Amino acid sequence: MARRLTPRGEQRRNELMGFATARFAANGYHSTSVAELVDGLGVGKGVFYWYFDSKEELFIEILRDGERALRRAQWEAIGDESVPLARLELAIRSSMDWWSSHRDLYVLIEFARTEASFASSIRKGERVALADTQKLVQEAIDTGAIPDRNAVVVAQAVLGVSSILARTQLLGRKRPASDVADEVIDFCRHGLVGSPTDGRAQRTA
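Structure of this chain only, please, in the form predicted on its own.
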């Protein structure tokens, strides 16, 4: 549902989405009712249905807003940086910083992956993330910063490492975002073999 909102209306919508994000993450999507949300905010159901047709639409909008905010944070972090590998690393670091302060949203995305009604929204977000990462990877390939490989496969690998370490290390073990970003970047740069100057790499028996 698209409505033209006043600044006050936009604020109210954001309050509703923020409150719902926290409740969905804490209690689960299915266990959280519209009545609970409006009671928690101290408003009537009419306020909820002015902004959203259903709880499902609210949840999808939370996912979409989160995806847009993360993407915006990444491109703002990249800014005017012109060195391809530095651009990719800035995107990784901004992602870890963003997830560190949006843990509830990560919980909702993980849940949404298991629900057929939300799967299309998740897949769309993943396609956008892949396209953005592929662009950064292709820039690095074109300038010779990394070997000429399949940019899609490399981008998928970067996203895979980033996602797993975000889930297990950043959110699971609650490690600092900068430390996790360092490890993602180190693995993406050197992989299993390691840097040629790394004395720990390529040991022989």
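Since we're looking at a predicted model, the values are computed, not measured. Between two forms, the rigid core is the largest collection of C-alphas that superpose within 1.5 Å. Positions refer to the first chain, counted from 1. Compared with the form predicted together with the DNA:
K135 lies in a different rigid part from L37 when the motion between the two forms is split into two rigid parts. When the larger rigid part is held fixed by C-alpha fitting, the smaller one turns through 12 degrees between the two forms.
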Second form
Number of protein chains: 4
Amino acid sequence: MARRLTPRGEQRRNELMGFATARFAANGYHSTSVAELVDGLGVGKGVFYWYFDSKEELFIEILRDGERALRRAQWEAIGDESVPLARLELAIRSSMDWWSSHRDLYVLIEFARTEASFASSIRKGERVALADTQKLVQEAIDTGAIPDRNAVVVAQAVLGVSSILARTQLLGRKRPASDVADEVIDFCRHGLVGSPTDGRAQRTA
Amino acid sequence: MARRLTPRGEQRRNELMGFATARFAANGYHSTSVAELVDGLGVGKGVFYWYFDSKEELFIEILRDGERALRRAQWEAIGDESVPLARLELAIRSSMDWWSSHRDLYVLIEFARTEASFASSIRKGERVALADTQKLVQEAIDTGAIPDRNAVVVAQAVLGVSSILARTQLLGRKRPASDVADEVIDFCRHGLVGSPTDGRAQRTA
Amino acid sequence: MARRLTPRGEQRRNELMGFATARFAANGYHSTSVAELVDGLGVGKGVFYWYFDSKEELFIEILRDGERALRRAQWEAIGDESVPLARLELAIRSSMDWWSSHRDLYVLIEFARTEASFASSIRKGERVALADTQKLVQEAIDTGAIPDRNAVVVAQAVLGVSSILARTQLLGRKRPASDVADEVIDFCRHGLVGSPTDGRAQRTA
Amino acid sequence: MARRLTPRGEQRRNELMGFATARFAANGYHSTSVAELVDGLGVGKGVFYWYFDSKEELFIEILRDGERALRRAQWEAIGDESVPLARLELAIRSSMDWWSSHRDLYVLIEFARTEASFASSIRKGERVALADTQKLVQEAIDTGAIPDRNAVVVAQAVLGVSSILARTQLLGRKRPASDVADEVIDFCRHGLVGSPTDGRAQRTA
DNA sequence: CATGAATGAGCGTTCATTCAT
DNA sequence: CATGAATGAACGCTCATTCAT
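Given the form predicted on its own, corresponding form predicted together with the DNA:
Below, the chain from earlier opens the complete complex, with every other chain and molecule after it.
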């Protein structure tokens, strides 16, 4: 699309994206019709197609916006921290924070992964997230903070733990982001058999 | 439904479920029409509605069958092994094996989780899987094999690592199930900072 | 589409084509909605798409059926007549007869020529008609019945005269096919300045 | 509409008509949206509706302008030639010239004839063209240059030959207007069996 | 004069489900 | 048991036209 928009147009577009995000997350992408979106905002159908080429394009835009925002949040959280493991930890904490205030996006991404039309969009985002995590892991390996491993696989494992605890504990049980982050970090650090000496106190080490 | 079926009917039903599993996994549930299913098998539409009340019911049956089969495979794999950590490891290995030969099911479950109509079906299966894993973890805690933790959270973390490496390494990269299982177990045992002494050789310890 | 149809299905399909031909001719292709067609026959919308892939496909089928039928009528009319000019004349007469009882088709073909989506369908029919006519002209040239000319151009001119008089006299003024055929043949034989000798061709003078 | 326009307004209107003519001819009237027209000229929608009441009105204006221009070209070509048959020939030649440099209009007129909303506009133009041709034919009959015939029918036949050769040879094969005009005139003079005496008319033999 | 956001009726098409045969 | 024709609500989308700015 890439239409040049007036400020008012920009606002309308954001309104549409926000409302759609909520409806898609609550009702599902397929079960949410364009009619439902425009009716919900009290505008005509044409409005939708003035701002988006299709329902699919809207969804992809939502995804892209979300992925960008999460990544930005992570970079800002890491800031100028220089200790590799601490950087990884900050990244994990910031994503938990971000997901806890963007629950809808989590749902949408999970869905998008199951739909061929969104696969390419999703794969791209996943590659970026993996590359970011892998880099943090590799730094830790290079400085000897963690034993030498396959950084890709380890990065994926970290993302897996984050992802499932975000889903079950954060979104499902609505527990505080920082508590869940503690658990993710604890498990990622020591696994099952490792012996955390004092758990929490160690967490920013 | 729960219709009493002749042996031939039973076979027809299985044919339908098998074909549907493949089509749903390849094309998506929504994009696969009932017409496509019956045409693909060269039968009339009536056949479908003789064996299933609806497309939705068919999908739920597929899910239930799959979950049952996976669970059975795990119990058989654990057998009469009595060391808690070894039991957990056998469970992980057997699920990797199972997913590697039931890739379609993995795809279907990921999708089902995103669809309100299948949520209850999925939640039930997940609760069972979690309870099973949690029990294995708790046994390990009770025998002192692993430090005392929140067994639920830890069990979820284990499932998360399994799940994501199954998706990326097993389904995505089509690597051997046993290699991926090694990686899952390694990460789950020691996390990032733990020091595996020789990895592979340890794996049945 | 090419669905295998039961006799009843065949009948339905014909009903749809017949009704659509009439509506398209009367109201225009674009102004006639699929809804209008199925409502007019008192059936559900699905019926239409059971028999045709799209509105466009239906139209193309109508065209093809018509072209085939006209061509068959011409071949039957020519029969075993062996004098070249007489063969050409029989072809002209039979097309006039055919158009006079298939006025709708004439309208549809004129429209189809103006629409990119039907162009290929139409061009094919026109090539066939031109080739047929050209062959008849060439035979007449070969036997010396008419002077040597560019058979293609002459064939096109004959078709042009036929076409315009069919449109204006036959369809517009609803004059008898045989009268219009006389005029076409008269003009094609002698042009403007030639002096028709036989009574038949002169009768509208 | 009939708005009084400033010179700049007049230019804008012509720009719109010219662009629309090209787009309609290339893409079809129905497939060319008002949005496409104004976007193509880089102006807003308001501009369009300032100069034209509707898309339909624009099209009718294009038609009328074209018909007027063709007629003017013919009258100028005939000039003060006094021999009836020569006048007819000049008219034919000039229309071929005109169509060869206004191919878009030809396409538009063919389309307009198939659309009820433009029928009246087209019929009027055709009546004028027929009347003009008929008058030329009648003059030739009156002076004995051609045998007595039904001038209307003969005029239509002449228009038919002109029309189809314009379409197939001029627009389709892009041959020179004068060559095609020769063929039209040749066929109209002598028909199929007549024997053309002069060299010019024979040149495509 | 000009912009471009907004309207909304209407379109072609899909598809889970039903049911006469 | 099985067929396949039929249903019809619902969908994504288009576009000529209007009008506040």
